[in-house]
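Quick heads-up: it's one chain on its own, the form predicted on its own, in structure tokens.
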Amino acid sequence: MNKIEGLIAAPFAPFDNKGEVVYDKIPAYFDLLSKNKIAGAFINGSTGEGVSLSQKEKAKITEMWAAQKPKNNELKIINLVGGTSFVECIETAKHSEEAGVDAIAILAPYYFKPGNAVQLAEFCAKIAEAVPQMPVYFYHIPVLTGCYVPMFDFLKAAAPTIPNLAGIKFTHEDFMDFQTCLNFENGKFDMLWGRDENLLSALVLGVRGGVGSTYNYAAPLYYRLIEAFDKGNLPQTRNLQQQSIDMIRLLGKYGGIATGKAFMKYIDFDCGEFRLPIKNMTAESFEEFKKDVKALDMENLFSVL
């Protein structure tokens, strides 16, 4: 299984003004990511509101993203299949394979939570064995799942029992755990960093791939950051990471994850609003938001249509 290098965007689910999924917008979304040299799309995840979508909606989104691959087979599609019912996850995993995505990801059960790494690995193995030819990632985001099992312990339990385990999308601030996973079994697993605001710190540890929501609308910023790091220009790298942080602070200022769709609207790719219970930005707030974005002075670092 090949490791994915570069930026993997976590696409937003595009909605119309009635809150229905606009599937026909996905081809243009794929083109947007391709034009900005995105290496992959992590669909139906947190940013994609997978937990707020029906099974039918997620299945159709999966099919639409997979159908775009002939245009750019280098852009890898990873589908998050869920995490509370392994039976439902298996159904989604099999559908993902039939649709033609490149890999699936599994989320930790977030209602009945596994008590340790062995239980978590057993849950994931149930799903992975249903699609033995597909690479399988685990999506570690304990701030949302409440599952704080160390990923080093998970790899020790899962590596012998899940032959098609490809790696982990690691969205947590535990750099000690992350580095240990990077070096596990001589760096066998694809460790994808999931905190855009800390990408520099992950690069220092040796990571070469990341998954994030801000890569949808600010890919040039991060590719310039990676280029500066590879050239050893640390002052420039730190400055670019600070620009990322300043941009991401606006998410907190304007209410959280829904602000990401405001950024998409800012670059003229409107994805509508988030579903309840997420709070969306008012029209008045959006006007103030645009002023704050312009004050960042990073117009040449946003993704282009």
Second form
Protein chains: 4
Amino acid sequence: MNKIEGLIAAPFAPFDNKGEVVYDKIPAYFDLLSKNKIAGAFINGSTGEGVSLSQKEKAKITEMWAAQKPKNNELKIINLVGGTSFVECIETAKHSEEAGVDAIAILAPYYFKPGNAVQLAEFCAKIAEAVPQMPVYFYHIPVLTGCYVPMFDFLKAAAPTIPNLAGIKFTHEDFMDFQTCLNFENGKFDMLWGRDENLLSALVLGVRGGVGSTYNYAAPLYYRLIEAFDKGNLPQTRNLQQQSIDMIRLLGKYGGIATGKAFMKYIDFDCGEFRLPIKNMTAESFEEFKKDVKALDMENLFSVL
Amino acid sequence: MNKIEGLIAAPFAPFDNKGEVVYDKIPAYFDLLSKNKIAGAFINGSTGEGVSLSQKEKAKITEMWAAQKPKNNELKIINLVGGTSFVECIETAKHSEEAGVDAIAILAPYYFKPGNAVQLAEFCAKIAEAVPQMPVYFYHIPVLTGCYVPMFDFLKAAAPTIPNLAGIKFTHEDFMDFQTCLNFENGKFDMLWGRDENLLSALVLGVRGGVGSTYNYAAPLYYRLIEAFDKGNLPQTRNLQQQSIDMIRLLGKYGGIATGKAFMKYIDFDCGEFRLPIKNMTAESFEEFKKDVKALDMENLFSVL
Amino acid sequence: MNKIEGLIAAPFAPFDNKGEVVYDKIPAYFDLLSKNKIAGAFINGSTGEGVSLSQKEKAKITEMWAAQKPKNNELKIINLVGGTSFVECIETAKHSEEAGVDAIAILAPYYFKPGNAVQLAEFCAKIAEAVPQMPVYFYHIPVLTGCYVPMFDFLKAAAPTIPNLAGIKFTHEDFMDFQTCLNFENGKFDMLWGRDENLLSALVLGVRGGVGSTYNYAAPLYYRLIEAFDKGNLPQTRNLQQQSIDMIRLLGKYGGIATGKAFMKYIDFDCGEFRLPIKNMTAESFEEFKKDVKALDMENLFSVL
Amino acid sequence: MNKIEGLIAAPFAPFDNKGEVVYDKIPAYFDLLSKNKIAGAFINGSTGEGVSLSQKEKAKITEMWAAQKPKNNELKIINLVGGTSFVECIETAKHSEEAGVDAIAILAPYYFKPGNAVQLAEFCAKIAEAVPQMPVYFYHIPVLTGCYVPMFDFLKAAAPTIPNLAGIKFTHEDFMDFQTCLNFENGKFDMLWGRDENLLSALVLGVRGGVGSTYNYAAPLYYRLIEAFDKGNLPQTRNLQQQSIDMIRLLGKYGGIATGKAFMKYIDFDCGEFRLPIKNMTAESFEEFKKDVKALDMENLFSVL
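Beyond the form predicted on its own, can we have the form predicted together with another copy of the chain?
Up next: the whole complex, starting with the chain shown before.
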């Protein structure tokens, strides 16, 4: 698989109002991303509440996303097999391959934390070697996993031992580590930037792909940003990044990750609420939220259905 | 179920040298605990590597432990249904009930962390209400889960909403919070102390039960400690606690939790190694470790087969 | 100097309503402690806002406290020379000696943090060797200094290199580390427990002295607790510790350390407010606070003027 | 004072081999910076070991730096008055003004931490209002102070209350917060980027000035980087940032901040060693270090004497 260029959305898990997965919403979700030129879908990740789903639910979601591929083979499907048991991760990895996704991603185990890069690489190798034909990404998000192993050290340990390692989804603000990984072995690995609010600071280092949750509903904003950057129009690029920040600031104001599903509702693609332990917005807050979103004055920057 | 008095061991998961669970070792494990007057087994916990097992493996381990109960009904089996998905926790809780364990325990979700006591209680209630006849413990171990909600706040939120809440396994050094929970609603809840190295400091506050990993292999040490305390022999009690500390210090020296299985090997009840991402002792280190254990000069304080 | 037995208060810095130190209040403060059988005063510490005072203010406060000694030589004065510059700490240490205090205490530097016990011991040795005749305590309070070096490791490094090391004021909930230090070299060092809310859990380990802020205003509570403990009356001891906890919980409710000065006002020994960056209670909050204190129903447990 | 454009070095404190300040080295230090086109000197900061100096030493260092100004008035002197006592900070601020520095900087108090932006702004205002004619910078370095208040919140609180607030030295990797501050009130404040290893990711956001320790000895590297960026030559810019990273990685390898003084020795401007509690390189390590520096192959990128 080549490196992924462009925006990779991390889809939300679509729930009904009883909190059950609505698998039938996935075809339309795929079309939404496809229509907005999204280059990939990183499913069952943090945004997708992979950790709040059962293995069975994750498997069915995976199958449903993989089944959409004939409609647009350019839209790559990466499945996060994340978990704390490598035994279960291997099951999920094999199932992902059978289902036909393009790649899998592995998360650092987040209960017992690996003490160093070698242990982390050994954990990942166990899973990767079970699906030797599949490209494997590592998903680095220390704020949630508690595993702060530098990715440069991880690559030094994993590059020689995991032949199917494809790259890293890097969701951490250590740009020194990130840039070093970008340049590791002549840029061999596919480094995907995972902080939408800092995309510009990563683009300037040479990255060409990003994974994020706001690409679900505001893809045009970021594609304009990338276009302006490629044209060397820095003032416009900065303005667009600041608009992204103003939008993302609402997540802070309204309580965090669950606000993403409020944005989806705002663009008329209702995915329900987040499961516990995530707290959702009240109906009253949602009305206030809508006013705040309107005040951002960025209507033409949201994804279109 | 009454409050549990005495030592509750958190059994190790028995693996063979390929890392597969040896279910057939569980009957002998039950006998080991029983012979050493252990009051309960807290299975699939941190020590039991619950998070490193698959759902299927956990289910089979649960069945095996529950099946031993006829041999000694006083030895209570508590199964940790811990996980980050309440859907899967409910499945495990129901299976635990069918299998015949005495109680279940719930862990704070450790990827997305509950923001406050109310959210934590709501998460637990979801699971507890699926098995309304089962006593339910909360397992408080913030150093691993990252959930630092005070247990006093949790009890205030959970006592009125979770009728089958039985108590808390408290593995955290906040003695102020612990004592307040002990005295909550006239001592209604079964508070189980979870730090073997500080048992004495908890006993003095009035606790009567503890859950720990070193009770697997050094039960006599702690029963003597409790006996000395009950007799008011403080100098002896302190000596015994210091011996426990000297023993536990070897865990720090030899790399942490995996050292527990080295102690099991030392008392001739080999449970194999820990699964990744936990690092195990090398064979060389084990030889050095054995010398260190011998130097502790506490042969008659280890559990007997 | 012998080990200190009993309660050591950490006096508040007395300010007027313009935030200036009222040195003339110190004689009465000494009398207050003396009358309530306090065994020592740990001045210029966290409670005493040492870090918020200028060097000159600290020096004058030290002189004033030392000047009270003729009234009661049993009330030991320990001066925290804490700071991040050992050059300035040495100046303060020498001045402390000249002023006539009984001992000094050293804090871990809290901007650049020592990487290990050896570096910490070297830093302390620099200061201690400038006043070789003075007993020196180390003040361990990692939650404020960010220096989490275990005290057992510190003692191993410092015992052979700092001949005038007298002991440790231990304000951290690591009872395993604390007990090991208590027993270090046959109990050579004077270990002073620094968490009032857990005094009972430390007493049971054999400690005979404690340093705290609530001993300023609630000494009788703790002396009764110690007396009950010494008599083996555990139920009463636990009740008294729970009363201490209920009192201390008001610090959490009313915003932290500044609540201590509200307690001083409550017992009619007004020390003014805390300096910035500490936030003080509003006048309205203080009225509510007084009601809460009255509801504790512990009038005869407060210190008497 | 206008915004500062270009590189601001944070000078090391020059010590002799007994650890005493060598004030007479400062004129040559000023010339070194001047010759390498450095736009400012941020003295008594983290690199300058302000916290490890006595008040008197800091005052004398300040006077010495200020006295060099006639030689090059374009080289601005900013003095960090940092400390935990605002009383002492005010003394230092007034002395700085008398000595003739161009601006002062204030650090968040790092023992008692401000609970929110308003408290932090109140603390800073106390000091700033004592020198109303002086431009005042806030120095944001949460990894050392433990004060993680977002700077956007700080500006909202401080902009209306501190008329002489000039800007922020921002040493933290939160680019979202940084960019928002850059754009705050139409770019009113002078935002100085404080992470040399990420300068490029800040330049792209529009910043024009940076404060750092490596600008003491590798100014040409960064001026070339800025020049390449301004010309739109991104490949060269990235290479230069990667060279900066490779150089900075040696700080990690050789134990941290003290490595900076080894670099100074390498360029033949010996500033002695760091004071305790910072650990210095051994003579053996220094020989190995020199080989590593040579292997970087960046001779023409170091500052020239």
